[in-house]
Structure formats: structure tokens, C-alpha cells
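Listed next as C-alpha cells is one chain, alone, in the form predicted on its own.
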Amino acid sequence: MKLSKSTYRALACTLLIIAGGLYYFNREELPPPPTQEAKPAEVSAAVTFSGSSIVEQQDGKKQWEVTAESVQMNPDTNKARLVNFKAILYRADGSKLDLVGRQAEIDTKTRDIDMAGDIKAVSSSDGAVFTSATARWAAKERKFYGGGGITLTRYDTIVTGDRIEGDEQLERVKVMGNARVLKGGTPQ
């Protein structure tokens, strides 16, 4: 039996269709590439300002004022972190206490200020100079704390110690740890 050319073509087409079908149904499918979920943009919890100042007033009078090279405000914690700051604490008698340091953190709710790094305070009323490694201004108590080795120089008296606690004028102080008082000394 001899087949015609058209029968060969029909058989060839049928075999191709069957082979294609077998390949299609038996091929190995690759899993779809994983979709990457869009990550929400990270929101910085802090806002940074350069050359800013923060002022607290009560009854129209300044209580304190702080300026810094940079201020980083975290609205979640209500704290402001300051770098290379200068602070002025205004007293009821019109005098003031000027403070400088490398870092400070202000709790905007309590108005407490924690300071660190070469703290130096100078009183305008009597020229007293206070230095320490760390310091804290407790706004509610209106008290000043220092630590890490302190020095308080007023007139010809030099007080040194590990820690200090004093009023806002630094007139009444309590020195703790290796406390020494040198009367008639010269400031170094």
C-alpha cells in the first residue's frame, strides 16, 4: 500500500500536534518569581534642626533658653537631643546661669535637661564657675546635679568632689564623694 504525499503530510502534522501536546502537558513549570512586597517607606522618628533654640516661658518671663548646633526632636519620646549646646537658666532675681556642653537631652514634658561632655556653668550674679563631666537640671525641683568629678569655684573658694547637688543659684550645694574645700585657692 502506497500512501499519497498528502497522507504523509497529514500524518506528519498529526505527529507534530501529538508531540507538541505531550511536551506542553509534561513540561516542567518553573514557579513564578516571588513578588516583592512593597515596603512602606521608613519614617524617621526624629526631626533634626540646625542652629535651633528652645525657649521655655512662664507668665511671659523666660525660664530657660537653649541653643545648639543641631537639635534632634523625637516626637514619640518627647525628647530633644542637642549637640554643642549653650543654655541660659534665668533666675527670679534677674541674674542668670550660662551653661555650655557637648550634648544635652531635654524632656519636653518634664523640662528636665540631662547634659554630658565638658559641662561648664557660669553664674552672672557672683561669677561662680562650675565644671563637671555630666549634669542634670531638674526643672520641677529647680535643682542642679553634677557628676563625674566636679569643681565649683566661687570667689577664693574651690570645691571639688565626685558629685554635687545644688539649688539653681549654686549657692547651697551638697558635695558627695571625695569632697574637698580649698579656701584662699586660685582657680586652675
Second form
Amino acid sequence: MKLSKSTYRALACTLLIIAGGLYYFNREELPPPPTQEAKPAEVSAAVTFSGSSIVEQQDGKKQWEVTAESVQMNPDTNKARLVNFKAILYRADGSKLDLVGRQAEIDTKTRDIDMAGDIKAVSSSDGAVFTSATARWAAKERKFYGGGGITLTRYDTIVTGDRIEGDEQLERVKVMGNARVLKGGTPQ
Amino acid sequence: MSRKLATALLAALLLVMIAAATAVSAPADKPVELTADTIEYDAKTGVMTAQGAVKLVRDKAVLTGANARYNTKSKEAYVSGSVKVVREDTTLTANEVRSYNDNYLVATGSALLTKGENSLAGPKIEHWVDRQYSLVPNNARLTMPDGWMTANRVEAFHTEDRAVADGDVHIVSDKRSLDATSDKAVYYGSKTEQGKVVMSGNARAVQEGNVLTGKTLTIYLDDKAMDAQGRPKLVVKPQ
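For comparison with the form predicted on its own, would you give the structure of this protein in the form predicted together with its partner chain?
What follows is the whole complex; the chain from before opens it.
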């Protein structure tokens, strides 16, 4: 929470500096803009960063950490859009869940993360591998959701289905729609 | 080397050999596949709970039903709602089926086991896959190609095509115009030998109005012949 706020403040400051700079450089050459064009909404348009990372900490412990090729922050919605991201969810037992995907949206208020595009998660504790088209990390519930065709492989067990919801360890899961669990043998 | 030490080493060696032999001979777990509309799976406990169009496949057996719970560690399964178990030429249907160690099945609620031309029915059927043995502990009904038999209890030995009925045995064959009763009966349906039913204990058979009684009655399935032993008595109906 602490760092989220500080991240937000930093982003807001950056935004103000950029907006101020733009105004400074443009005011000499352009006629005064109409009142309509100076709406706050336009001033607070999304700001893009490259190679940024966002970290959530609680009581000095990392909760999650996200890095991406680019981050687009929208101060109005408090949401950050990430492209080609890598995320790490830190668990209470010291293990972690490594996530990669093409797109993600982080709600800096709720700390929920919505992900899309070739999602792949690997658990460090047992080597479980999870793949899906879309995924969601619900921070408050500490629950993980997947959709668009999911696969979870752990040891000799393969779980597939349309949708999944599970705990942060992905040990207790509920699979909905064409649910299938294969234990032993080889994948079909 | 002292004698005690030598004995201890020999014992340890034997233990290692036994452990190795056990490991080699332990049967590998067969894959288990569970499909359904919804499955909840707990990797820690190994428990899978499924709802809607459930299908559980293991080895040569296929279980279907509305709901199921399977413990991959204890190998116990519980399937309910129009349950059907198919394994090779044997089909078991019931309202509920519990399975233990992927071998022992207990079917309850309108249970019906069909194998080849014969079927066994009752409120409860217990079936052992490895022994190809079934037991209907009460209100059993065995249906054969040319008739049916009811009894308090029926055991079926499927590989031998043999069934043993106990208590209030009643056999009816419309094809043979036969109605017979006894305390006990053994049905031999083998195709390789002559099929027959051996009825014992207060045996009584009525065929086309003729009444045959005796300690033991043997009804041959291939023809209309009957043998009676133990002070037999035949009462012939006048034509």
C-alpha cells in the first residue's frame, strides 16, 4: 500500500511536469487555447513509461512485482496498462508464482491484476505450470482466476477446462466448463 | 566379526532385498481421467469432486453419473445419479455406486448387473472386479435366457457362469412352463457343459401341471428333462 501510494504520487508528479512542459513550450507559438480544450481530463491523459516496474509491499514484504516493456498510467482511473509483462506474486510461505503475458491492467486502488494474451504461470514451490488466454489476480481474496481455455500441470496431473478459479498456490482449484483431470499417464 | 553383527548384517541385507523386490513387483498406478461440467480438485488431499455429466475412466472401466467424488490417494470413488459402470462385457447400473481401491464396487438403489445374456438385480449389489464375483445380499433376482430366479441372496461367479441362490428360491420359466421352488439352488450356465439348475432343500417343481418333489431336483436347460433325488415324488396331472 505504501509503495503504491508513493508510485502514484511519483506518476502524478511526472504527469504534472510533462503537462507543464507541454504548456510552456506551446504557449508562445499557439493562440490561447479555447476554454474547452483545457479540460482537466486532457491534462491527465495517460502517461507512458518504458521498462518500468511496479511493486506492492505490505509490512516491508513484497506482495507482488510487475515489470513490463511499457507501462501506460491513467491517473483518472488509477489503472496502469502493461505490455509484455512479467509478474511475480510472493506467497506467505516464501514461494512465488512467476507470471508472463502480453497485456495486463493493474488497478492501483484494489491492486487487482487483469491479464490477457498467452498467460503462463510457474509455481516455484512445486513446478506447477498454468496457462490460459486470460487471467485475473484478485488481491483482496488472494484468488486466481483463468479463462479462455486453461491448463494446469502439476507432477503427473493435468487439469484442463474453460475456466478456473483457485487459491494462490493453485492447489485447490475449481474448473468449470469441459472440466477434465487426468492423473497419471500421458497428456492426450 | 561377531555373530551378533553378522546376524544384524544378514537381516539388513534381507530387508533391503525384500524392499527391492516389493518395489519391483508393486503394480504401477493406472491413469485416472475425470471429466465433468465442473470439477473441484485439491492437490494436497487428492480429492476430486465433479458435477454434471461426470465420466470417470480408469483402466478398462468407465463410470458415468451426475455427481462424483474420487480420492486419488485412497482410490475411493462415490458416484451418484443414474450411475453406469461399464467394463468389458459387464454393465452395472444403480442410483449410487461406491468404489474402493478401484476393485470393489458397491451399487445401491435399483442395482442391475448385466453380463452376457444374464443379469443380476437387487437393492444392493457388491462386485469384485478382480474375482469377477458379485453378491446380492437380499431380494436378489437373476434373469437367465429362458427364465428368472429370485432368492433372498445370490452369489454370481461370472467367469464360471455359475450362481448360488439361498433362501426362498423361486424359478420361473415361461418357455418351459416351469415353476419351481426350493431352499437353495445352483445355476450352471456354462456353454461348454450342459446348463442346469440344481435345486435342493424342499425342492418342488411344477411343469405343465405335473408336480415333482424331492430332496434335490436337477433341471437341465438344454432340454426339458428333470432329475430328482432323495425320495422323489411325481404327481402327474391327468391329461
